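Presented as structure tokens, the chain that follows is alone, the form predicted alone.
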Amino acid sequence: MKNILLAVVMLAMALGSCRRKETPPVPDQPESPSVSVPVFNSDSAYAFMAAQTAFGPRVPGSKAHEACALWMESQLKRYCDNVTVQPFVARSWDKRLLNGKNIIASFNPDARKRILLCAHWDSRPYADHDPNPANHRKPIDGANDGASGVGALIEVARLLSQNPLQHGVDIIFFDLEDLGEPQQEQSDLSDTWCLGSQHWSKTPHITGYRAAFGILLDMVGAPDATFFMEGTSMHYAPEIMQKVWNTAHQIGYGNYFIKTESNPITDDHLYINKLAGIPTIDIIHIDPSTPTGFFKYWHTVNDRLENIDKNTLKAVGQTVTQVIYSY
């Protein structure tokens, strides 16, 4: 992931006052006087994460990748009758043609008012930011970078199956997101990332598909995560970002959702905004204390399940749930 504008990004962010001092107790049930919002179960989301990482690195073209695709499709069919698999072929940074699969679950498909939720499900083939150079061409488990967003959204799908909405919700798991050029190649091929969302944004699963707004989840499971108001999101969808961050603060998660803008990032939401024209934001872990600007184990072999915190999953999952049920 992602165009690394962030190492320099954080210079402008004097954030000592924004960092969490001590995490308060995480509420189990946010209160709303006007709408009944189901409880996001972080244990369930964690189990969905564990199931993905159990396949091993979900590198496109591998057996683990194929097995995980089948598992996700079967899980979504437990909660939703309308599941679409969108196969596509894309060219990687090193000119290989790769087969990808975007997996889409649609709830209340006949509703005209719709919300788009998304995450990427593949994992990085290269641990190119690992402190040990011997690991730079090893694949990663992608527990946080990939599996956390998918796990959270499968839990949202479970809640939607039990607590139907009048408006529609589409959950898309994008493939071939994390295949960008390795850091050591030292060039800027930003469009080699996010190949699944580029394909879907040009050719959505339904011709003329529209949604009121979209929310992308990326790296939403690390301990003590901080989610800043990412610059691409603020450019294309500032009202949506304000709504989500305000919601997080209202229900007790303000120590995770920092009301400070960061520099823009190339992620799946960029192409949804530019090519599909759907205002979409990115909830993504940004950490100004690390050299990369992302979480500690980003693109290293230590992006594993044992480095996931259910409290972070709860903060993000409950916030997204509150937003879609209050729409």
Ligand code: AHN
Second form
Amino acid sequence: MKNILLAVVMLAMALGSCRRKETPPVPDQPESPSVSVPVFNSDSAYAFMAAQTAFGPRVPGSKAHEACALWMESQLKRYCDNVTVQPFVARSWDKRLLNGKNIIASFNPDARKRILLCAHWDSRPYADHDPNPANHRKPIDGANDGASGVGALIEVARLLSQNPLQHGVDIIFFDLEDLGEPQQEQSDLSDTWCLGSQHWSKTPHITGYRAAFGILLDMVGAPDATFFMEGTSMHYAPEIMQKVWNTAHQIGYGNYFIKTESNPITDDHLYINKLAGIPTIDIIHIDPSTPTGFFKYWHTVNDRLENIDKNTLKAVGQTVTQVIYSY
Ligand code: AHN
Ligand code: ZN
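Alt. form predicted in complex with the named molecule, vs. the form predicted alone above:
Then the entire complex follows, led off by the chain already shown.
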């Protein structure tokens, strides 16, 4: 009887150890703790873009510009209790004094650990790279160059309101980015672009403002966009670049996020790095096959809503969402 009992116990142990061997293999990323990351809705981001382009070109000084500023403020207030509008006056390359507004939503304003997300919201007054010279003094809709980044980030604001985070997030829409001198050669020395981010970087909405890192979105809605590893970002924030590009590859957007470095660009992130000292990267559509080096309709009257692809918004928006929720 004792022997039978012993045999039964040994058999049970053997079966148990067998079963243990059959457990499924370890998951792909055992070292990253599992976090629940909300789904970025590209239809929603697209709708936020369409609302902006419906105002017409958001050219500084225009009715559309003023109306769109109020609209962005009201949208952010739907999702965030702390919205700040930072008005400022800046001088353009042609010596005009312009009124600008940076629009800022702060989630968890008291949290010490923060992430900065940003995009510019103004439209360029001149389509100076249009193939038709008759269009060179016409304003652009700025569907991709302006509205795409803002649309994606209002969608992120919606996600943050529904899925609160422990750390802080600031979303900033910079004004007066796209007033650079027409037809001027791209140069690091040109401070005629990015007037809103220059103002904010010298005078942040909160004195002594800090963030662990920043991400700028610029032209994130064209079909088959290519996001190369832009040189200014690689200079100031190489670890953030690796983190973001690796994340994109892990979640299936490696075809958009090309792991090749490209030339440095003067964009809002340059001033955030240089003047505010916050390591900030630019997710910007770079295309070495076009004459401008940017997407094919850059600074042309064809930068319109009909030339936007939701799949690109999704690739960028989901990648940014993944990064901020796994921080
Ligand atoms: C320059 O062309 C110097 N910078 C590009 C910044 C930009 C303009 N982004 C969108 N429009
Ligand atoms: Zn532009």
